[in-house]
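First comes one chain, alone, set out as structure tokens in the form predicted on its own.
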Amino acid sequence: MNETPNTSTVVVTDTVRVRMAPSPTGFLHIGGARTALFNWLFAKHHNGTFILRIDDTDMARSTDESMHEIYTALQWLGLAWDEGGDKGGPYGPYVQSERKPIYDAYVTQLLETGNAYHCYCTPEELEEIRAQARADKQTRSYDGRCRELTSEAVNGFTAEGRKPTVRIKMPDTPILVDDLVLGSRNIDPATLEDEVIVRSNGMPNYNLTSIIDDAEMQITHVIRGTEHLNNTPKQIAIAHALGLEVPQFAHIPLVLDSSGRKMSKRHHGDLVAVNRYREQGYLPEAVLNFVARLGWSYDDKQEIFSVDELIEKFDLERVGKSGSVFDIKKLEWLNSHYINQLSISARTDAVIPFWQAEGLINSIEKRDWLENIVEAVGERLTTFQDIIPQTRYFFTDAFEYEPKAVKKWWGGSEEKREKTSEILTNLLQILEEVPSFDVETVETAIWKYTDENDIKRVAAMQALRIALTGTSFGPSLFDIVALLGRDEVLKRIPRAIAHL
């Protein structure tokens, strides 16, 4: 492969038109939502249109469930298609599985012109001529010998019942693929072999469908994964002898663990998985911001995009050609960041949902006690997820004491314990006594108490904390008391001092 200086632009037609093109395989993984972003901030920056089309020429792995999730997901992320399987438009089907059709058509159109041949080689053939070729060390791994079969050749094949599957003819001369992104390369025709553009079962392969729905659907721009860069040229010259338009290519860098790894489902599992973010209470704000960096910077100052930021800002120019490293830590931060952007009621009703899920409430009738506790929490949410933890107190006593908590601050020996005690025992009679059990009144006589007998605050704090909560962190320990109530308070400490 030789390669040239990137002199590449982007030359913009009047109209951008660019596509997502996801197999219904599997879930929908982050890297794919990468392209789907940047394929839509590019549409929206140029006023063009955005198509969702559904590859699924692999019938044995995708299903119709996959295909759901895969919906669910964009229109979660909020990236709205202008046209698809679901709502149509003027160049469908949008589904590959339903416009077998028109691949037909076209690849009769390449066999009678003599750019594609049937192949007859067996499954056991095919192995050998591999095996053949890595011994010789060649880059092709098949020879062609079907290019120029004989007719009585051809006979004999299909009476001993082989089906055939249709190769391409690749050319002899170089391909130039001229990325947006990564340059211009000219890719020596000694590494490409015969594609296999139809199986033997009829059903066509990706890089006959992908290039034809391309063209078909009159695609300006082709942003996609580096993962798909070896299947360019082949694209291009099955757009070539069929005489279609090629469509501008920009590759986009993977997206790498810390390790420099290809994030993958096999190796990192759900992690990759959008809709993983969703039920765990990430917003799609979120989200999105964390993944339009993943490979695209505008300077190295700005983190923090609004949608409408994005497009405005967006081009392939600023996209890098190096992978890029997926830190979870930043989506979480990211994530914080835009959760206390939201207001205490809209932190509650996403809150909501995940304490009706662990089945801490049945209803919202308490709406205004649900805000405070909400408010209480602050700016402790890294997801809405983190409430169950943060919270689960407030719902119910049925709890268990934190171990590194009570050795800590209820004490590992006899006497501390017993000191402990003595602290919770006065602390629940001070609060039996108070008139009122709001934060001011209540931090008022507990403070009264620690100070007039020389009795660390921290130390009383967190022994009735960890004796409301079972734990030595949370929200303020008033607003804990607070919001609690009288009745609960009172109850839970003497079952403190019975476990001391």
The other form holds:
Amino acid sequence: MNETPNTSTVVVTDTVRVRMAPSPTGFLHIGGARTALFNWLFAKHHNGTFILRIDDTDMARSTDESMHEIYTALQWLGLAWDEGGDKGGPYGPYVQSERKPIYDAYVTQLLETGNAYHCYCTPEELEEIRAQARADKQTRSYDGRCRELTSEAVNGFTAEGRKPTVRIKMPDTPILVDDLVLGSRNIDPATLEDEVIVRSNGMPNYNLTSIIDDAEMQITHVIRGTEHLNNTPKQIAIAHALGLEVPQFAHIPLVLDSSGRKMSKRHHGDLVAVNRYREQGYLPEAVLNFVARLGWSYDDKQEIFSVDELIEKFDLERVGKSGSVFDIKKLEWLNSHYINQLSISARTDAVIPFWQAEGLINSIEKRDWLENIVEAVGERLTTFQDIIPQTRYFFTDAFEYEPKAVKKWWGGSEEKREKTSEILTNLLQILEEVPSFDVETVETAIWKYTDENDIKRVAAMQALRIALTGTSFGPSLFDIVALLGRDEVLKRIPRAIAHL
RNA sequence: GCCGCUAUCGUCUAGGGGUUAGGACGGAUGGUUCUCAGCCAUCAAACCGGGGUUCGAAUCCCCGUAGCGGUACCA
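Previous: the form predicted on its own; requested now: the form predicted in complex with the RNA:
So here's everything in the complex, that chain up top.
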């Protein structure tokens, strides 16, 4: 293979390379999903590469289980990564705990160039220093006291058995942070302190590994949440000390809860767990559409975006600067929209697992019947899980009559109950005599009865609905009658009458 | 405490020196209908405050205020 590098050739470094770097300390949460989406969209839009890196330097909290949950969540969302994770690639390994030798080499370099030093302070001492600094209203908590330790002092600490951490020496010149979303600003070095970059157990820390890997993996744009904004100058300082190339940064606003606080696994549990949305019957396109609009907008009219449109239209320049509140109502609206886009057949496929989990069906042999049920339910699903309350009575007659519905439609008074009983008895007779149980025949017969006897349609229908389903809401009653079939219907009406 | 970021209807947002400040979710009301959902129609609902700059400020600048984020040998 003949490779003659031509200096005038445009190089691969122009290719966008972005990464999502979760730490596997729990499930993927909704904010993480949005970070992943923005990165992925940015990569797709620019024909770039999307990398999944696992930032698991916190060995104590990282788990394999969590890592796999993150994989499945990302896969469910359809945010496929080109490199990293379980997939490998040319810049691997992509799991930080496997990259320790790489970091060690950089740390050695930092130590040898005098850009880093050992710190022998104990956690207790540090605690004290912090408390004092705070009391003195200092900007920095750590004062850099270990920068110039005599070898005597070091020997003393070593003799005590102290294991040092490594700290980076922060520069004394301003650091320029240029952010694609927030704009650029100069950070006063006086606000920066010598960060710990290697723990006393030898494991490097986030601020070190992150920027090293971004450089090593040729990341061009770091798109992450604003909770990392304060880390950025520290990472830039480390990169400078190491002579590494600094990527472009884009800090995207936080996803907030309804009281305006950052959404977290700890405080919001299932509400933020992407995998829970899958389990509850949300569609990935709805979740994606929803989080895309958190902090990003295209114009003043479009709310619904297909994934392809998102790829085409996504742009960092249209990302806002302020946090966005997570509004489940809007997600629900989007979800029902996307559910309604699905064909009856696809909707049936999606809903079958929910019926099965509920124990309502164990085989799917009556596929046509199931599809007819789904069709009758129509646009009444917000999530697939809603199929249960909407259709339970099709599969079992072991349901209660809803007290509120009973009171309203069957009657609170003795008199009204008698009337209801009479109506149901008449309806029973009509249905017994009806030649066929199709929608049209039943409808004609019932309307004939109500209209000729001057009975309100609503009264008769609701009385019957409760008798057949136990509830006061749901699909067209004629659909229900037809789908339930003659035997079931003729069984349920007498039972209701007896209950009165 | 310190450092930083942000600020348009309840929420997501558009706009941005001169607009009746627009859309969407949610809410309310009416219509359609056997109920619910849907659909249709209508309505309520916002430029954080104060100073500048300007003929004119929600928009630009400054100062407040508030909220949030960070402040770890977490990420």
